[in-house]
Structure formats: C-alpha cells, structure tokens
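Below sits a lone chain in structure tokens, taken as the form predicted on its own.
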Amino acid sequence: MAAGSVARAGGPRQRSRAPGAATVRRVLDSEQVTGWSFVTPGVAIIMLFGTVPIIWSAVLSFQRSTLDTPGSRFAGLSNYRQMARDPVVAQAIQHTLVYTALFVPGTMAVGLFLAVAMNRKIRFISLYRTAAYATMAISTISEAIVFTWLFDPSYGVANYSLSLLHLPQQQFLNSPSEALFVIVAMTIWGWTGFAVVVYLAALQGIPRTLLEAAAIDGAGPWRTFRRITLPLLSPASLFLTVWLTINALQLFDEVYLSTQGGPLHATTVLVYYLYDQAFQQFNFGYASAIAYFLFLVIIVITVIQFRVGRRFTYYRS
C-alpha cells in the first residue's frame, strides 16, 4: 500500500515536469537557438572591439587623459571648448568639406558615365567590366604610391605631359594649393569602380519596355536617359551619396600616405588631425572630442540627406 501510495504520489509530479523538459528540448531545438549561437561569437567581438572603444572615447572626451600624465581628470566641456577655438580644426572642417563636396558628385558622375558606356552588349564587356572595377580591389597603399608617383613634380607622368603641351610645371602634393585637388582626383580613381558596380547593377533593373515604349514616342536618347532613365537611378543615386559623403567625411588613408596633411596644413582633414592629436601628441581626450564631432556631423548630415532624398527618389512598386 506504501509503494502505491508514492508510485500514485509520484506520477502526476513526473508527469508535471515533462511538459517543461519538453519546452526545454523544443527550444534548443529551435532554429533561433541554432542562428544565435552561430551569431554570438560575431556578436561578442563587435561588443569587445567595437562598442567598448566607442563608450570609453565617449568617457574619454570629458577628460584631461594624456600619456605625459599617470591619471586622468574630469575637464567637462573643455575639450569642445578648445576645438571652438582651434584654427587647425577650422582649417581641417574646411579641408573636409570642400574634399567631400568635389569627392562625391565627381565619383557618382564618372562612375554613371562608365556604368552607361558598359551597359550594352558589346565585345570583351565582361573585360572592360573587370577593369572598372578592379580600381576597388587596389589597396589604398598602391594607389597612393601610383599616384605620388604619377604627380612627381621632378618626374611624374603629369608633368611630362604638361611639357609635352608647352605648359607650366606643377608642384601638385608638393603645392599647398594644388595638395587636395590631387587626393580628390586619387580618391576618384578608388571608388569609380564601386560606383560602376552599383549604377551598373541599377541600370540592368530598368525594364526594357519602358526605353522601347519613350522611342515609340519620338524621346530621343538624351531626352529618355533624362526622363526615365535618372529617375529610376534615383535610389542608387541616394545611396551612393549617403554612402560616399560618409565615406569622405572619414578620409584619412590617403592623406596619411601621401602628404601626412600637408604642405602647411593644406590637406589635413578632420580624422587625420584626429590622429595627430591621438598618436602624435597623446591627447586622447581632445582627440576623443573631435571624433564625436565628427560623429554627430555624419549623423545630421545623413539624416538630411535620407529627408531630402526621399522626395527625389522613385521607387518602382
């Protein structure tokens, strides 16, 4: 009677548990169980190296925090004081500025140029395709080397062309007024096949009815290319400018290679003053404050980009 009374005592409280081991089981089970933990490795390397740099140059920009001495101390608003009264940051902003408004409208307009020159059914076009965009696959270190070399005031290609004309030598990375034009040409070249690659793949989209239907009705090429052929680019167009100005508000590479921001502070744009202030003289709160400068400025420029593109931009349903 004792045995029965615990097997019937502990029957409903075996019973009671499997439905839970059960959930357990179907859980682990689950293909979300099985995404995350192919994820989380990912997940945990972005957090180490990603977000906890971000918080602690967030900490950092409120702070004395130098390598001349042991600790750091509370400064407040200091840090963004000074940058309102730094002449170089003025210059650098400037710098930044006139780079990303002649970077992104001449890498947009050279790469839809070469996409439309591409986009028919030609020979060796898969070549030509390749070669447009193997400017991408480059790394920044032979460019900038390509291109000292090629703007050499002693014996570069470009001045050696310009003899050729009968015209004046140039200085080019060697001019404080020359310096930037030629890193704005240099940064054309880098990303003209990205650009290729993205109005290329737009323009494949178009259908073709639409073209046959414009010559039906007398458009001719120019006048169709502007009347529907730009329209339907307008997506690719919002996202390369998005893409591209952020891309150009964080120039560095470059600079670092071929001028170190100069002559006489002429290219030093914003994060390469950023990593003077950091690397060079050990001001990494003041170096901290100028990143998140920068940082809201992508941000605010960004969004009035998105809300202003939007008007602009023609979805196909």
The other form holds:
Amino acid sequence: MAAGSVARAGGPRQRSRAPGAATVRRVLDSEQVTGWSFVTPGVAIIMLFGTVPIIWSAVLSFQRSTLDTPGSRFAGLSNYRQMARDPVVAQAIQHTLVYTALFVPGTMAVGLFLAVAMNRKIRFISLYRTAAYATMAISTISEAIVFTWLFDPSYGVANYSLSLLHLPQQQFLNSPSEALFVIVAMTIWGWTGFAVVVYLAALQGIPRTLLEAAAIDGAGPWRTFRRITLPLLSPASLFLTVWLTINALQLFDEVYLSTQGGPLHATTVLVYYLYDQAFQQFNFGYASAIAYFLFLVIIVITVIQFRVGRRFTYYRS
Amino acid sequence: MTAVSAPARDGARQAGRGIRAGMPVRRRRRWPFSPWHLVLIPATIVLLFPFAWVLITSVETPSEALHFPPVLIPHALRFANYSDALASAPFVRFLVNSAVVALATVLCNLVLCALAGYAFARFRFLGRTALFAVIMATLMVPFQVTMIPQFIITKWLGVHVLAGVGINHLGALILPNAATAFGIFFLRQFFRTLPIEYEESARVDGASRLTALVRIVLPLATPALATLAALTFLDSWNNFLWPLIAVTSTDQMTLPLGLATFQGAHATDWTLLMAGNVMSLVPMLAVFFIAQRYFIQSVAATGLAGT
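Moving from the form predicted on its own, what structure would you give for the form predicted together with the partner chain?
Full assembly next; the chain just shown is listed first.
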C-alpha cells in the first residue's frame, strides 16, 4: 500500500531528470552521504552534551576551577586528595551505601510480593494494579512533599498512627538518626509501580505447564514458588537489582526537597554533596572529582552485580 | 510485553481445573472470595493513601491542617486554597512549560533517533562503527558527570549562539535531551529486526532512502516509537536536577521545579502546598491513565529487554 504511493511520488522526478543531475542524485542517495546526513543531527547533540562534557569534567577534576574562571589552573590530584580527607565525603559515601542497601532489597521485596499477589484473575484486580502503577506517575518532588507532610513531627499522619498504637512520637525528618529511613520509605513507595510492572511482566512470561508439572509432582504452593517461580524470575531480579542500584546511588531529588542534606549532614548523599559543591559553592573542579568518583563506584558495583548475579541467574533460552 | 494481561486471562481459564494463575493449588477449603483480597486491599490503601491525603489536605482550612490528631474528613471543602496557590505561583505556566518541554523533547527524539538509528542499522558509511561506539560510551555515564560542563556549554550557547537555548530558557531544557544514545540504540535494534525486503522493493520503485524510512519503516516501527515516546515523556516530565541548574526565573520553570520553589517559599502552608501539589499531580495522572497501556508496556519492555 505504501509502496504504491512511493512509486507515484518518485515517478515524475525521474522523468524530469537532467543528464548531470543523475550523478548528483546518485551521490546524494549514496549510503555514505545519506548515512552521514541522517546520523549527524542526533550524533552532534550527543557529542556536544555527552561526549565533550565527559572529557571536560575529567579535565576539570584535575583543575582548581570555580565559576567562570577561564584561567583554571592545573592542580594535579589535589581535588582527589582533598576528597580523601573531606569528612563530609566519607559521610556521604556511608549514607549513599546505607540508603542503597535498604532501598534496593526493600523495593524488590515489595514489588515481588505485590506482583505475585496481583498475578491472578480475581475481582478488582485491575483496580489493585492501577493503584500500584499510579506511583509511577508521581514526580519525585510531589512524592517528597507528600511524605514530608505525612511524616511531619507535629501534625503528620505517621505520628498519629504511632499514637493510636500507643508508641512514642518521633521526629522523623528532623532527627539525624531517622531522616534517612524516611527517605528510604518514600522512595520505596515511589518505585513500587516500576518494580511491580517488571515483576508482573516476568511472572506472566512463565509457562503454565511448568507450574502444572510441579503441582502434579506434588509440590505445594510455597515449594513451587521457591523452586520454580523464583528461579525463573531471576533475570528480572538481576535487572531490577542493577537498575535500582544505579538510581539509588544517584539519589538527589527527595533529599534536596525534604532535608537539604540535613539534619547535621544525616542525609547528605554523594549527589547532594556534589550538587552543593558545584552549584552552591561553585567548586567545579572539586565537584567534578566527586562526580568521577561516583561514576567509578557505579561501574564497580554494577560489574560486581553482573558477575555475582550471573551465577544465580537462570536463563531459559 | 503485550502479555501484561493476557496470561492472567489464561489463568482464569485454568482456575476451573484447580490451578490458579501462578500458584498451583491442591484441594483446599473454598473461600467465598479469594484470600488474596486480604493482602491486596490493605496494600492498595497504603499505596493510595498519600494521594488521598494530598487531596484532603488541599481542601482543608489551615487550622484543620495544623491540628493534632489530624482531621481526616474536613468540615467543608475549602477551594480557596487553590486560588490562593494560583495567586502566589503561576502553576498554569509551569504546566504549559512542562508540556512544551516534554512534547518537544519527545518529538525531537523520535525524529533524530529514528534517522540516526536507521542509518546505523542499514547503511554502511565511513566511520559508522567508531561513531556508534562513541555514542554508546555516553550511555553508561551518569548525568552528574556531564552536568557541570553541560551547564557551561549551555550558558555559552545562550550568550554566543542563540538566546533561546541558553540558561533560563525552555530551549535549555529541550536541546541537551533532544537526542539520546538510548533512543538511537533502542530504535537501531528494532530496525534490525525488520525484514529489509520492503525497503528494497520501495527503492526499486524509485523511492529515496528518506522516503523508504518514512513511508515503509516507521509505520512498521510504531510499537518501538510509542515505547520511546512514553519513556522520553516520563523522563522529561519528571526531570528535576537539570531544570534546577539551568533555570532560575519563575516563568521558565517546569512543574517539579516550580513546585519545589513554591515549597521553599511556603514550607509550612500545608494547605497551599497540597493544593499546588494536586495541580502538579493531576495532569500527569490523567495522561498516565489515558495512555496507561503504553506506559506500562514501555516499562515492562525495558525490564524484559534487560533480562
């Protein structure tokens, strides 16, 4: 159908071709010229805002560079040395790792549990699923504002629930020992929809015959889940582990909105400190060094996860 | 990826034979309803409560909001919070800005990534492999590494090339994301799965390479284009860090940034904040539910592709 209209569109042009124009057209239509002209706009943007900045910030990390200082001086490894001595960096690394270690398994557990519960045709199931999906439509900023309100120490619903259970009132985001956990809770809520979608899609890819065979062999529901379902979900689990970890190590929005890294640096994670150094203190050089360090951490953790994960991952094909 | 609801339906067919979807069940006491409701109802309440609480607080009086124990059902609906919020921050402007940025970003990505992805998939040209490798290398690098030079470049572009793409302009939020390595890679992979014969016969009929792409290949690639559009839209709509860096004047802010700034100025006006939050939430929720299938399939597709 489309081919017909193409032929019609191409027809008149062919007839009106002048002798020399044939060569021009052949050149313009060659794979070399079309290839480059198709690729250039997209590639130029990625080079300008991706490749060039990657190299540039590597250079910056070896410079003593502040806002609009064209005379940035080469400073060797001094930014990296400063980083090794900076107590806030040490704290930020610790907070980032603690956050990641809680957020990633937490989100996966919630997502797996809900996906298994939702993987059946029962009444209202689409309503239940939609409730989980809805968390994907909320921006991190909206999410952080809601949770700051829910966990407000004076008027929040969280403290009200504790009072109903006759438990002591908490300071939550105002408490250095609790703030990070509130951020873990709000981000798990925010990522629930994503984890449910990924697990639900994987669950629905499991052939029924395998589950039936296990049932015929006398396996109970728990054993079937443990021995059949869970191994078959392992590729999805590996994907979620890696994906959620990469995002967790880059936590910023919720911290910026709810605590600004406080109280007493209790929620200062790497990217928040990086942002603070770059765009509040304008220490571009130092911030670039932190950024490269973050990049290194992400690469190392991702590689480890793939290496270790592969051993526990079962691919059917 | 279209299987999000289909196997559940198969499961229902099986239910009569004693096997429920996902879980084989031997002879068991019959409940009047599935026991899974006992799990799913509380879970749904927990998942939806934050949404409900935003809505409730947004129509309470300030004295109801600042009351302990919290007032779960307001005495009257106070819609003045919404007009007050609109009076102190231009939420409509934020919404328009967000929509303009997201739609422009989606459009640019579809065009530029389709062109580049197609060329990488089908044409042999000098430097193709090297160029592709350079693009792919940016895929792994987190935004935090590139953001400082990106800020400097954007600032320079605004001063020396075109004000509209400089700091404090909406173009600064569109241009750096107008093409992504992910988009090019994703579409290239998809194009390579399409049979080349259709394009070849169009070429024999005299179609140019561009015509073959637009008339033959793109219609076949609609699912991939829809996925890329949905993911790009979500990313752009929720982006916060880059707008925070690139925009400072109120009239160029997108919804997340405008809302965050509004929160900074009204940190304890909870009723006002929640009214603003509702106005920021509802448009995306509406879009999400209208196009739910596409968003869900897109996310599921990335998940399954990663596995």
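We call the rigid core the largest set of C-alpha positions that still match within 1.5 Å between the two forms. Being a predicted model, the structure only gives us computed values, none of them experimental. Numbering follows the first chain given and starts at 1.
- With the core held fixed, the Cα of W36 is displaced between these two forms by 2 Å or more.
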